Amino acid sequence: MNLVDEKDEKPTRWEKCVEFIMFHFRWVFVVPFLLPLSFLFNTVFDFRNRIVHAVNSAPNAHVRKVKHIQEQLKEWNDNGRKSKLVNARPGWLTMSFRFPLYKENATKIATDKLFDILDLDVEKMTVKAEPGVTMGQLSQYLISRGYTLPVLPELDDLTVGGLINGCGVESGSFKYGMFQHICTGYEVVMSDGELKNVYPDSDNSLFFAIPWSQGTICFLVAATIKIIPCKKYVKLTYKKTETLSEMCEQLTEDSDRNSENVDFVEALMFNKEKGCIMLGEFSDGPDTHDEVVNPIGRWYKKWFYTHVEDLINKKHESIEYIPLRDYYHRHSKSIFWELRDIVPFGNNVLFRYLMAWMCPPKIAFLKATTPNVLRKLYDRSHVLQDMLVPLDKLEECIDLFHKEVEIYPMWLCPFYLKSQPGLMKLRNATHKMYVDVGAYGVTSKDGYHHERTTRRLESFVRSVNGFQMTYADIYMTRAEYAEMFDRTLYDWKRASCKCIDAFPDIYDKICRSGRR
């Protein structure tokens, strides 16, 4: 069954050429430009939030952005609620890849200026947040005070409000579940202009359907979230697996959520057969001056994963003490390892010493600035997917991943799925230990196509009661992804808060007919 109206047409030898060098030399335009301008706006949005933070205007604002979103939905419903309601937030900013469709046509909803931090209630050990807000701020914001969350994905512009309508997942996971799981609270904006301060004990049934919803019940404006004390250091423990079967089975046994030992717990994938487990714990600091101190956040530092597959190369096991914030964001340097197609010699010694304290660009000025020749390119052999799947299935999904798109390193990040109502349902009680498997980049694999491989690998994750990343592509059709996702609370909650006028539905969102 064909989705999507793409063509399979093969590109001409001239299509070619110009692919080509749009993708080897993007660093001619990305190096001298988007470089200085990331690291340029990065600065200004820093300094901006330092002086907010200074005069604590934040909590008042917050008050008079709210009543402007409530004023412009005010204006929608008395227009007759013609159209339906999406923000205003442009394509190239959002983490997809792919722009939206589904927004030309609809009412667009100002809510991009909700990025600041209101509120840090150290009684209730709990920070509360607009949904712009990323984890890059929050690590900044909550370290220097001697706290942080208990989920902190890795990437320094995730932010707040994709994390919840979306997903997120860190190496924290497999102890406190995904970031909707330290979310104790929402403040939304409904279609028809009610603010809501909504709480499981209060509005149990739309507490529950917001996360994964994409924002097509309301309009996040704020999060209450859970913080932990946390230490100065993380002491990192990497552990060389040398097969498929030792990597499953050494990772199910260090996911035990109840270890007293274990804070952090994520694995890399080099090929097939040689990966990487590490296990971190919040620390002070070394206790002998023989141990290692490695502060991986500073610019001049081997990207994290290349500096992982050194470790494993001349020791079977290797401990480190690294700062905690260049802990949290060690894959931001080099986006995992995208940057490795974008800049290729971005991990060269001379490249990281001269320029890399500019490093990484920013993900949205690299996507608004993607030629269409390149989006191209990147529709036929790009993949960047997120598969959730139960761990006693890691193997055959490594396997089917290997056959199927052969993209190394593989990240390994096992979770605790929390048995909860919402979009994201556990259907087997035996099935509470799950795992992230990220795949990013360009394949060279033979046979690969977009979109039967994407689906190949959708019917996998169906069958062992997985689910997919919805920010990615996403070829399912409407009943499959019914079968995916338990779509019983969010069709009732969508219903009874008069949503379906008001928003898309969700599968229209993030179908690949919904994105270009």
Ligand SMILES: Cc1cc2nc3c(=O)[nH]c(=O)nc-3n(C[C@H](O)[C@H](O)[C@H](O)COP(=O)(O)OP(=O)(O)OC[C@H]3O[C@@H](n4cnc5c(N)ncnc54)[C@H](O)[C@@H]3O)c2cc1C
Second form
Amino acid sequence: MNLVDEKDEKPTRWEKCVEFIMFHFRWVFVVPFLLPLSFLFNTVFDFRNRIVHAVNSAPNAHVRKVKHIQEQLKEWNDNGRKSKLVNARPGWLTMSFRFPLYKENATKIATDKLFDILDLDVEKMTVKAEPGVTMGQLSQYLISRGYTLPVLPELDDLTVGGLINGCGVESGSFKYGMFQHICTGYEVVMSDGELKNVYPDSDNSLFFAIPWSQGTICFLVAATIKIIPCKKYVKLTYKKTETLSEMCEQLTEDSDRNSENVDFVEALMFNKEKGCIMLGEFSDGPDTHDEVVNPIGRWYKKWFYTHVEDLINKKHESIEYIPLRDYYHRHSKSIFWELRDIVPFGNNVLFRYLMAWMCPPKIAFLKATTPNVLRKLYDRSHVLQDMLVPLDKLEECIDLFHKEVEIYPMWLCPFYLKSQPGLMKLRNATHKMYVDVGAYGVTSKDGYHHERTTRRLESFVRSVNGFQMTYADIYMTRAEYAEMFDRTLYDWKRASCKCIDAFPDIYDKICRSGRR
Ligand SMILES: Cc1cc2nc3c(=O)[nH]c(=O)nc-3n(C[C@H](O)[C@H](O)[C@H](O)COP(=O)(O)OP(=O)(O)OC[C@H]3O[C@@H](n4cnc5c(N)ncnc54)[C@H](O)[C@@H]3O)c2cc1C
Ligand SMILES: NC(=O)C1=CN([C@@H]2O[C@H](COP(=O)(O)OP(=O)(O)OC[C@H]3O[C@@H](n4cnc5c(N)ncnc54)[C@H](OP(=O)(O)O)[C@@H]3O)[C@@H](O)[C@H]2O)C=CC1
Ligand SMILES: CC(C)=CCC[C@@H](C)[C@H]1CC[C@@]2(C)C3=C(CC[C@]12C)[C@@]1(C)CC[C@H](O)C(C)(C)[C@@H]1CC3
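Having gone through the form predicted alone, I am curious about the other one (the form predicted in complex with the named molecule); can you provide its structure?
Below is the entire complex, every chain and molecule, led by the chain shown above.
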């Protein structure tokens, strides 16, 4: 592993030694302390949510919480709009590696108190949720009632507010698009305290300006999201691919959104040539006894990505029935493949049977307790990037990722992008199939440099009309950002809704210097 950076801050021998110990023995703290704490937190929060649903107290509490936000904004206006407005959600709770610096001298608005599901409307087929509601909460609530979100991003702790004001993709996205595309309405509070209900047919410019805006236009206080009926299982077909071009051709063919038998498409690359495409279909379960049911979410089961690699090493194609909720959160237990660095024996059979019922550790707790020494190490040699590129540029993109970072597994998730006004407006097509190429992990590639390498990746992504996910480290300049994202509607909306003196500019929130 590339623990030392030749060009920048060179760690001393002593620092290298401390880094080594912290990196390889982080589990000494994580296993006995963070695992039980995470388990306890989840149990208590789950219990609290059940009570809230049982007594149906969320809708009334919502009105109170929104009033409080409006009062905060009124006070800020009365005091002369002196500082910028941000969400009060603390940095350690958010799903990114960095802590926001832009929050330090800003006025913090209490949207972080909004974390309840408000209403399930089975006639209109929508669910209304506050922005702090997590994907784990929604999957548990909806699936037990026979419904699901068409796009339900995998990590349990991702929130509705973050996925709308940031963005979200998942294996249902090849059919339904990004998380923003399954939203039918937003309830927002503007900087002057006005509460608005925003729909595509009432206030369409604001409706399209909100996704990806990072909370720099208004505060989201609830979202109405489409639901679809679901079945108990996903029938998952694993198909091995043996070359990069086979992967690209096959994935393009399989990402046909009109296909009736496919509801989920995702792929993993295990090295530059070997990969696996996984096609899922809602199912009531196996018809015969000799078909495999694999509840991959159970504590003693292998980490999903290792299970996939084992399967394709044995057979070219296999089929399994996976309980729906286990399928959605298939990458949660191993935090994609990040947990292998934190708890190296986490996939060991003994550990799985004895301790893994407390897994995974909460990402927020890990983040809050990451020592500075480790952050420096991660800064130098850890890659976290999701690049969204047109599917027809996938081969070029994987070639480049291989040349620059060579991190496997690599996550490939096709998604349908229709041209709508807003930051993600397509410039030369009405709709197009894109793919999210995700690289997460420590790189040992010679010549890797966090800034220079990321800039080369960003430059490629811009050249193919792609987009970079904004939770990751972004080294683009302001002008380069404006080349990647279409700011026309965003800037107009910021000017017409009096946002310019109220919220930071989006670039100042997502650029590397805005985050620690
Ligand atoms: C529903 C709605 C209502 C609106 N109402 C108003 C209103 O009432 N008043 C108002 O002033 N504005 C309004 N806007 C704002 C609107 O976004 C812009 O004013 C509008 O986009 C003007 O440009 P256009 O549609 O003619 O061009 P567009 O095609 O939208 O192009 C505008 C921008 O797209 C980028 N672009 C396009 N093609 C390329 C390319 N090939 N390469 C690089 N960049 C490219 C450029 O940055 C360009 O400036 C509204 C927007 C929406 C979506
Ligand atoms: N599968 C996927 O698609 C995955 C996506 N991600 C990324 O993680 C992020 C989501 O993480 P999460 O922790 O849930 O969210 P965050 O707290 O990181 O929020 C993301 C952005 O949304 C803004 N925001 C959040 N809530 C509101 C609100 N109620 N009103 C206005 N703005 C709001 C935040 O503003 P502020 O800075 O003021 O707090 C922030 O800029 C997204 O950016 C997503 O792209 C990560 C992993 C997987
Ligand atoms: C579009 C998709 C699927 C994105 C997946 C992104 C995840 C892999 C990211 C989101 C948050 C994330 C950056 C995180 C980390 C790993 C990768 C994560 C989970 C970790 C846990 C790595 C170890 C670090 O010490 C620390 C705990 C700070 C972070 C926290 C955030």
